[in-house]
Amino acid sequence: MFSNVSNFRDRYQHAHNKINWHIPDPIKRGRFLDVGCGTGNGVAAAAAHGASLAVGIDRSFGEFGHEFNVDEFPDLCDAVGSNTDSALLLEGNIFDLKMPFPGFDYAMMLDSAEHVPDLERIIKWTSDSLRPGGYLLLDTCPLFYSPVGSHLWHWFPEASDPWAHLKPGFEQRCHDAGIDAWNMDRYRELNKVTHQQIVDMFVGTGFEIIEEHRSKTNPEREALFQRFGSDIDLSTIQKEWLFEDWILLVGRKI
């Protein structure tokens, strides 16, 4: 019996909801592309919505070996009630590709935007893979400057140690905590993109923004900053970035 079906089901439902809430019904049944597809949960979700073709691409499925075996993908889809007849997972680095995959009706980047080294180039490649009028749904959390932007929240929880990665001596603290090489590699590859930069990338690569939702500061986060933020160097960081936890954008290719 395949492992981690519960985890896959949760990820699948998350992707299924995003598509259901933010993509028009006629588009859902078109050709779908998941950029940075991870465990393939978005591909399974698009297939369940009736996509005529659901393609996912990720640089290495081996990175998810601790929780996902690509050979088990059909069984995982069966477990959540998704048909894999229209599904395809591709392993490859987009930066190595010479051409986009043209003709898709909609694309998604779900919890992947903060992990790529050149987000604007990825968004441009995705735009080139969409037909005119095609949709791109980007939803990502947490961004780098947020309280748990290191993605190492198991070691540095928001409630007791927020913004740890923005303070002096963080790498030494990671070493002392015994954080493994895989998690440290994932931390070091994170980009430092902000809300406004992502919006500008959408507009600059030819998208009309249809929906925009983003986290904002609130009294609880401000209190957190007053308690834990005194040793953050704000000479190169804008304070407002510290409260930029998530952003969801839906763009339509002009």
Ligand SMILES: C[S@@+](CC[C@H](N)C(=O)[O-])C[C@H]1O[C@@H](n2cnc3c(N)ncnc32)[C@H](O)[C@@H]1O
The other form holds:
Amino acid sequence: MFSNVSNFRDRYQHAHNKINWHIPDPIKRGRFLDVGCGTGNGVAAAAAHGASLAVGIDRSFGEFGHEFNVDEFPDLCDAVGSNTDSALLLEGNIFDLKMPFPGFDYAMMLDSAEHVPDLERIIKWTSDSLRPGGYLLLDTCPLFYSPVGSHLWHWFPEASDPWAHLKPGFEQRCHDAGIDAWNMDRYRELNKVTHQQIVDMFVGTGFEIIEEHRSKTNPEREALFQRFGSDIDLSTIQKEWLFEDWILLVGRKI
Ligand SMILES: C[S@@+](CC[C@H](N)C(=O)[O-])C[C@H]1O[C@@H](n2cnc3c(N)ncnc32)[C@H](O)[C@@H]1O
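I would like to compare: after the form predicted on its own, may I see the structure of the form predicted in complex with the named molecule?
Below is the entire complex, every chain and molecule, led by the chain shown above.
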């Protein structure tokens, strides 16, 4: 098989755990929508939880073309013990869709929220695609202002080069490091949303928040800031944003 089974298994397990821990049992067996589904790991996970329909949408299944071939999705599901009986993968840019999907019971945005240019519009579209009482589970990778918020952690590790992207000369450093075009494109498309803005988007698009977990600062992070933070321009960036890695929200559509 061309696809990287081990990476798929890891991503599948990640999605499986999130659904397991944060979505109530009867909802898990309903109709599931994965927004920015990538390799379909969330779709496979929802199918394994017994979703009656598991739909994933992504703007391009070539996104992970170096390690994923969408034609092998059924074999990947087999490899992790899931199945494609209720699964559907759709290729399409959500911003191009003319209308929401009808009446899903739950939706997930797993590590996709920080990658879209207009997050509020996507959350609104997702809300419109849920039935009243439907759930949205959103979980992020490091947000932009956090130590590895560039997502270029292979080149700028948290322990030795945190917040590199918030300091002068970053583009030149990327060029000097020989970072490839794919990774630079992924970096440039990141949005700059903060914890509070995402919470506000949930509430503003008609969700009641029923679970909220946020990463917080700690003494190690403060020490990191003391050591590496001096040339970050804090006239435009609030210091608390520098410690905002991930946020996990579960909302119920009112
Ligand atoms: C970091 S990946 C996460 C994939 C998957 N959710 C996972 O858990 O591995 C973010 C995904 O969001 C997708 N995406 C970004 N903008 C999108 C859009 N406007 N419409 C649909 N998908 C989008 C990207 O193509 C990418 O596959």
